[in-house]
Amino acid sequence: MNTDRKTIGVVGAGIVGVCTALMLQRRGFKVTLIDPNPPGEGASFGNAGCFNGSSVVPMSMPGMITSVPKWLLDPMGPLSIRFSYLPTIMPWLIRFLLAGQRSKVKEQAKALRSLLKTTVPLISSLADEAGAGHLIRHEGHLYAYRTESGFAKDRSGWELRRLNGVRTQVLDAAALRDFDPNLSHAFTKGILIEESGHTTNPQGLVTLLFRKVIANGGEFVSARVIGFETEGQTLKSVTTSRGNIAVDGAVVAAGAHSKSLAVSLGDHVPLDTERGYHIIIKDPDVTPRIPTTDAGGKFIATPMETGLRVSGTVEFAGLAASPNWKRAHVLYTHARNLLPGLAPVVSEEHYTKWMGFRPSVPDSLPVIGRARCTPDVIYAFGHGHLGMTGAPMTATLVSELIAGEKTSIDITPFAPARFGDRSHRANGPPALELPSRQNLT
């Protein structure tokens, strides 16, 4: 199609938003990024920085319900729910547990693999284009287990990976020590996934991608998006705290803040936020060789430019509650269990802490597809723990939808229509063939 003068408003300047902006620019669209905060300062800032195409295992798995009470009772555990938030999150939790049926997780894993398997080459291409190639590593990802019984609990997840073409290398205790001598000798088994990659600076990566968007002629508006102005099924403008911005199409990539925008467009998506925590140990005595998951502790340690990032834990408490910094402090204890060479913490000045909002839906699949009330708005949110990994292909799919092209993969599993019966086109044309408009900032 002729994309001359067609302007797309991208709501959200995190990793999904900036990747989408770049993919749209590759197809000749003009782009306006809209976010009240500087680019990359949301969940994109605080994630583990991993590009794991192998992350096909849904968060809800068969038998998980038996583990939840133990996690909730353990102050060091990977899951916490604020009691005051329980009535709000309960419908989401019910959907989450129902999504963990054996027949469903196979389909979810298949869909995730289609979305994630090309993430390393795609993000590498975008990073090279933006002068950020030095921030990308393709060195693999390691999962470490203390006991064979611990590995057995995850066996169904590894089977899902195998069924979806993920190749792994099993390391026994001796091979694990040879691979990474810094890991505790309490670990007796490792699973190495060589296809994975990571970034050594998530915010730095988003910043350089954003700068490329601007260098390509894109605009950035620092404003909060309130809604959308439509005329019939035609999008007229994005309504912001700084006024209306005239566009020919829009993308909702606002992460955990996307729910109300979807509601304004007629879509009631069961989106909630998993509050994630991390710490960065500024000058660590030791680091893992590559990003390493302590499979029992459910956290990841990633060596980065700014230090050793230790990230994990899930807390349900909504968007408004203040952080529970105990959830962050405990990560240092976890890190020392993984890496005994780390010095005991002397004070909190030894590391920095962070809390952010992961946008999560119960079935672990992001929401990608057209809005109910207008085909001119495309959703691209709900990636949960997989924002970095899922961003490049999500951006590709969104740009294909807006250009009226056949999508690279089947996006039916990600369609917003899956949450309720309605008439909804999940894939393919129509393309945008609207009169050109200038941006209003």
Ligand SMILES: Cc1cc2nc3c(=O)[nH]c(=O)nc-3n(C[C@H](O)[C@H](O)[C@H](O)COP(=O)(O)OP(=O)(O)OC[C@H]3O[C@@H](n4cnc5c(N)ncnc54)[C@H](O)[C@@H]3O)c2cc1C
The other form holds:
Amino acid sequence: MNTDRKTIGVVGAGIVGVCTALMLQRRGFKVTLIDPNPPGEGASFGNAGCFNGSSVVPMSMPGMITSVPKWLLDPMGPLSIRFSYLPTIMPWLIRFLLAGQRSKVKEQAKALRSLLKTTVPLISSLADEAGAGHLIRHEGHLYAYRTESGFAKDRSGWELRRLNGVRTQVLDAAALRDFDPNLSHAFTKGILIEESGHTTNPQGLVTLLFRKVIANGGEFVSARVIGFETEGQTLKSVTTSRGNIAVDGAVVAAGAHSKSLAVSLGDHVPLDTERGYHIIIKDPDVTPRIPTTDAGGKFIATPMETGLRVSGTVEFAGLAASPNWKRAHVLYTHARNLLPGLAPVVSEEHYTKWMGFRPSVPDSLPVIGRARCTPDVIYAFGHGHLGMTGAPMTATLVSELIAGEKTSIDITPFAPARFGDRSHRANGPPALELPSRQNLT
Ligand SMILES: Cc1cc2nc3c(=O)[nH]c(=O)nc-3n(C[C@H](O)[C@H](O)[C@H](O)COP(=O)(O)OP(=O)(O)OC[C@H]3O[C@@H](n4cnc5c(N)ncnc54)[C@H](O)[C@@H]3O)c2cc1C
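Return the form predicted in complex with this ligand of this protein as a structure block, the form predicted on its own having already been given.
Below: every chain and molecule of the assembly, starting with the one above.
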């Protein structure tokens, strides 16, 4: 394909959008990024910053259903469902549980590994190009367990990682203490994954990648995309809140807000949001040595430029409901259980809190592929818990699809058609549910 004068509109300037813009520019395309908000203010702002190519264990696993009641009953637990949202999320939850069958999980893990395993070299290369290399660390990731029985519950997940070529190092209690003396002695087992990396500032990283897009000649339009104009199967323009932008191709990378855009192109994708929270303790007395997951509490503590970020929890409450800040405050208690050296009483002035929208699909695989109505629009959303990690390879795949090249990996597992309920636009495009600005940040 002659890419010289082709302009691609990239909808959404989160980590997926900016990585995609850079990869497209590497292939000679002109890029227009479109977002009503400044870059990196969506989910890409507040995540744990981990580039974990080893995270191949789908969220829905066999036998998980037995833990759900306990999690839901515990107000400090890792999962909550807002009662008023239950009817809306129910079909998604049923698909989620069905996705957790043993045979399906193996395939999902294999697909995830292919998407994620090169994340550290790929993001490092993009970051170096953008002058953001200092924000990337390649120091590994630690999972900490209190008991052998706690570890045993995750055994099938560790087996899935092993089957997919993830190398781990097991630390007994003494080795764990040696590795990180700041961790509570209640933790008696650690699993170290050396291949993992992290960023010390997720939003800073997105911002520098974005600046590189602009320095390369890319444009930024501060507007909300509301649809696409096609002639036959050919894309003509992206319709925004500030008028139409003529393009030759487009990428939907609007994170948790991508669903209505896909619907407008004839694709009904079961995208919902698993809301997550973080706190940043600005001047912590201690931090973990490297990003550390408390495997029992299902949260991650990451040392960052801005302080100690403690992030996690899953809340089903949709895109519109206001945050339940109790879920953020609880993270401080969790952090002290992991790092007893943190000050016992802290006023809320000592930490900032945040809530954001993971773009989640029931089978834990993102949606990457062409839209039903026009091959000129490519989807790149639905990365759930792994959007930082999955962004660089997703960006590579999207740029390859647009350039008409063979993709680096098999993208069949990520196909938008896999849900089996695509609809034709023949019945007319459904009305778009437009998120408010408040919902987008
Ligand atoms: C607590 C928490 C911890 C996490 N930790 C990790 C981690 O350690 N590692 C990891 O890999 N992942 C992690 N994630 C997941 C990761 O943050 C997300 O998967 C990722 O940020 C999604 O990126 P995105 O670019 O798809 O979406 P976003 O970052 O949400 O960006 C989407 C952009 O699209 C814009 N947009 C929306 N609608 C429109 C529209 N109509 N027109 C134009 N623009 C629009 C938004 O304004 C936004 O800027 C975590 C998530 C949470 C919540």
